[in-house]
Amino acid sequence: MFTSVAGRSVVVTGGSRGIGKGIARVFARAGANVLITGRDEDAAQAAVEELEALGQGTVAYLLGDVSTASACARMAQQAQQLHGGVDVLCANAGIFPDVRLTAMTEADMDRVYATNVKGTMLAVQACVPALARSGHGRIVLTSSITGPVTGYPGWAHYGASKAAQLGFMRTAAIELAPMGITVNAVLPGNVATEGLAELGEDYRMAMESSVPLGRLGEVEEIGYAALFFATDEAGYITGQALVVDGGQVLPESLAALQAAQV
């Protein structure tokens, strides 16, 4: 049995939809007090109403862009004012616009790096003082298999940003260890999100066919991995990346999956 995280203060950036909302849902259900951030007020309000209905810890939102230091500072301050500190930071906010390398502009690159890399670093920076005071500070980054392990056409800038997060994680884990803060990452594979649903059933079936377990991940399954890293029992784990992908990166080809069915 893991030590409960009930009553702890958890910040989830990009927590108004998709994987971020799944992470927030898992922590809220576990009784944590959750602050989510996002840039869409309607989505943030809807997420808070949904999470509050779980009837566990308190849930609040803050609008802001993690690519700016001022927004991240407000986020850390708000969590401390509402929930008395920051025990867990889930640096999840990320964007993944699709554009081929030959058509990619400098602005395209800057936009992805500003949110996915700079936003991660600024969120961590802003929360470090409160995490250090926590006594069990935890940082969990949402990276991806795309970039660190695999590639996909149209996501060269996204893949590079997700690999960069892991480079940041390793040095941050060393620097923050003397403060009692751990830094780890979850690398999701194909996960069923609102954006995926909009692409249609044929697209979903094609994605499922590349996963040995034969299905897409659920957003809560990424949340459970983040919750594990946040527990007291995971206190001796830092600088590590956990792939949560249903085995997607294992086959060397689709032929390997077909052979497994024989």
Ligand code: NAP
Contents of the next structure:
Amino acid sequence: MFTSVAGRSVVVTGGSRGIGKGIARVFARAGANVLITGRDEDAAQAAVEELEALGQGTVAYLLGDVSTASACARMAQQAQQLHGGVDVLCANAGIFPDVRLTAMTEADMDRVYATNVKGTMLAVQACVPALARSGHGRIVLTSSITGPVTGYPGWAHYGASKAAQLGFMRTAAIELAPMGITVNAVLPGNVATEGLAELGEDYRMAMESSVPLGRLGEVEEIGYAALFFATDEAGYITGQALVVDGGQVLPESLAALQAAQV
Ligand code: NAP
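For comparison with the form predicted alone, would you give the structure of this protein in the form predicted in complex with this ligand?
In what comes next, the whole complex appears, and the chain from above leads the way.
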């Protein structure tokens, strides 16, 4: 059970670091052939070396900015050339610059929307023909709890973009269903990435204390949710959002979280 992705072609946008690399690792371990993307060559190359060392599946990278249609078209072509098509697209690339609403410029909003919303739509659009040919096409978006479920100061534009991904998903799921393609989303809570590590131990401890399970998520734990959506067994699930957050969104107040401490 859940072994159907072995040998399939998987594209992970933003797979060179963080959650995307965790997703790529989980698919590579499941025997998939993975193409990751990003803009920075050193990071992408290092990720491929790390993932290839697992000795399962094949892993390649392509540089490109998801906010441009031409880069997304190249990505789909490269997956076709290297791995014979696209069976799974994980539209994961995203940015989260921190700026308060009172200081936010149009350029700040445009930048976040270009990658997180337009980039998601362009990556999906570019891969749809190959996903349709696959006969079991799967699209998994990396959204967030921030926006669809919660808010966080500094991330008004980011939260709006992550909620926008879910709006996109629901219509895309209907439009692509006749092609046998499913579209679902994973909504991570606070996940331990390289970027978070740079914020220091105090920040990490503060974040952990707001999670009922008492720890941050691991990047692979987002990957496992993406992997599930990509399996044949999940073929009847489409247009759905799955929160993976250690229970972070559940307590109605700090008091509720503290009351659970024994
Ligand atoms: P990250 O560590 O900063 O990695 C982001 C990845 O996306 C990198 O590979 C980056 O590579 C790539 N990327 C960024 N902009 C791109 C663009 N325009 N075109 C192509 N690639 C681009 O971020 P992360 O924390 O793993 O976040 C990944 C996704 O998870 C995002 O969608 C984010 O919203 C979501 N998320 C993260 C968390 C968390 O706790 N970390 C929580 C909820 C949701 P380059 O910079 O080289 O392009």
